[in-house]
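Take a look at this single chain, the form predicted alone, given in C-alpha cells.
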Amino acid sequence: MALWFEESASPAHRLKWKITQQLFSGKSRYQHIQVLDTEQFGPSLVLDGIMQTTSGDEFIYHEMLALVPLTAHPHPETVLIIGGGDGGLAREVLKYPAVKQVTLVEIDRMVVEVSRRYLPTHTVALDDPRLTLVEEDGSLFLDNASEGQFDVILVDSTDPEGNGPGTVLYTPEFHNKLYRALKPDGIYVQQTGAPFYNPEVVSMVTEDVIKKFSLCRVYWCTVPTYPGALFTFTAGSKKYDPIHPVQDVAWETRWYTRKVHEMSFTLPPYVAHLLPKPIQDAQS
C-alpha cells in the first residue's frame, strides 16, 4: 500500500506527496521535524506538518532568494542569513565570488543536524570557512548586531503561523532591527509566501517595508512543492533598485538568469493588487 504525506493548503485544498519512507521524525524545542523520501522530489524537510524544502526543486527558491539581491548590490561582501538551517540558501550565497563573510543564524540546532545527515546536497557549504553558524533567535541576534554591519540580509524562515519560530520575523519591530543592521546601501529580502493562500503575508510585509526603506519591491517564482506554486519575495533596499542586476552570474545555474531576474518583478495583476499602490506603480 502506497504511503502519502498530506499537507493542508487551506480548509478546502490539500496537497499530497507519495513517499517511499520516513527517514527521520523527532521533536525539537521548537517544532516537529520530519525528513521524508518522496518519490517525485527525493528527500524533503517537513516542519510542523508543512513541506519546507525538497531535494528536487529547492534550487528554484534558493537561487532566487540569494541571487536577486546579490546581483543587485555592487559589493555584497557581508551577508546575514536568518533561518535557512537546511543550508540550501547558504550554499547559493557562498557561490558568489564577492561574498567574504556569511553569518547564518538558525534558532533550531536540530534542523541543521538533521539536514546535514539527510539533505547532503543542501548542506555542502556549511563548513565553508567564510560561514559562521550561530544558534540563536534571529530577532535577538539583531538586537546585538552592530549598526550598519551587513551589506545583504536574507530571511529564510517558516511562515508566520500561530506561535511558530518564524512569526516574530514578520513584525514591524523586526524590520526596524533589519534596517538598523544594514549598511547605508544595504538590501534585505524575505520570503512572503503563496499569495493564493496567504495573501495577507505579502500585504502586511510590504505595508511595513515601504515605510522604512527607500525602495520596496516584490518579485516571484514558481516552486512546484509550495501551495499554488506561485511564491513571493519582498525586498527592501536603502539605495540600489533590486529590479536591476548590476553583476552577472558567471557559473551555471538551474533557474536564475538575468532575464529571469528582471521578469520576476513583473507582477500579475492579482499579486499587484495585494500591494501598496507605490509598489504597483513602480513595477507596472
The other form holds:
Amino acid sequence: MALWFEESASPAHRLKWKITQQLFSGKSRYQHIQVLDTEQFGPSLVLDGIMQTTSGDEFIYHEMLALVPLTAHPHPETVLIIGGGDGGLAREVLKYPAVKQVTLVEIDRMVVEVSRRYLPTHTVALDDPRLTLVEEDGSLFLDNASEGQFDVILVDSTDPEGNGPGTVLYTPEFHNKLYRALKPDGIYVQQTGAPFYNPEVVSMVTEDVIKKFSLCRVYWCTVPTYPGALFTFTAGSKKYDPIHPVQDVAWETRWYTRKVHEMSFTLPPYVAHLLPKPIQDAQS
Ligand code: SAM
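Show the other one: the form predicted in complex with ligand SAM, since we just had the form predicted alone.
So here's everything in the complex, that chain up top.
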C-alpha cells in the first residue's frame, strides 16, 4: 500500500506526494517538523503540514531568492537571512564571492538540527566561517540590530498563516525595522507566496513596502512543489533597481541566468493587478 503526504493548497485543491518513508517527525516550541523521503523529490521538509522545501526542486527558489538581489547590488558584503533554517538559501548566498558576512536568524533550532541530519545538500554551507547562526525571532533580532548594518536582507520564512511564527514578518512594524537595519543603498527581498491562492499576501506587502522604499518590485519563478504554479518575491530597494543585474554569476546554476532574472519581473496581468499602480507601471 503506497504512502502519500497530502497538503491543502485551498479547501478545494490538494497536492499529494508519494513517500517511501517518514524520516523524522517531532514537535518544537514553534511547529510540527517532518522530513519525508518523497519518491519524486527526495528528502523534503514539512512544517505544520505545509511543504517547505524539497531536495529535488529547492534550487529554483533558493537561486532566485539569493541571486536577484545579490547581482543587483554592486557590493553585497553583509547579508542578513531571516528564516531559512534548512540552509538552502545560505548555501546560495555564500557562493557569491563579494559576500563577506552572513547572519542567519532562525527562530527554531530544531529545524536547523533536523536539516543538518536529513537534508545534507541544503546544509553544506552551514559551517562556512563567514556564517553566524542566531536562534531568535527575526523581528526581535532587528530590535537590537545597528542602523544601516546590512547591504542585503532576505526573508525566507514560513507563510503568514494565522499565529504561526512567520506572520510577524509580514507587518509594517517589521518592514520599518528592516528598513532601518539596511544601509542607505540596501536591498531586501521576502517570499510573498503564490498569488493564485493567496493574492492578499503580495498585495499587503507591496502596499506597505512601496511607502517605505524608493523602489518596490515583484518577481516570480515556478516551483513544482509550491501550489499555484507561480511563486512571487517582493523586493524593496533604497537605491539600485532589482530588475537590473550589475554583476554576472560565474558559476553553474540550474535556474538563474541574467535573462531569467530580467524576465522574472515581467508579470502576467492577474499578478500585476494585485499590485499598487506605480509597480504595475514600472514593470509593464
Ligand atoms: N522556502 C520556504 C518557503 O518558501 O516557505 C521557507 C523554508 S524555511 C524552513 C522557513 C523557516 O522560517 C522555518 O525554519 C521557520 O522556523 C522560520 N521562521 C518562521 N518565522 C520566523 C521568525 N519570526 N523569525 C525567524 N525564523 C522564522
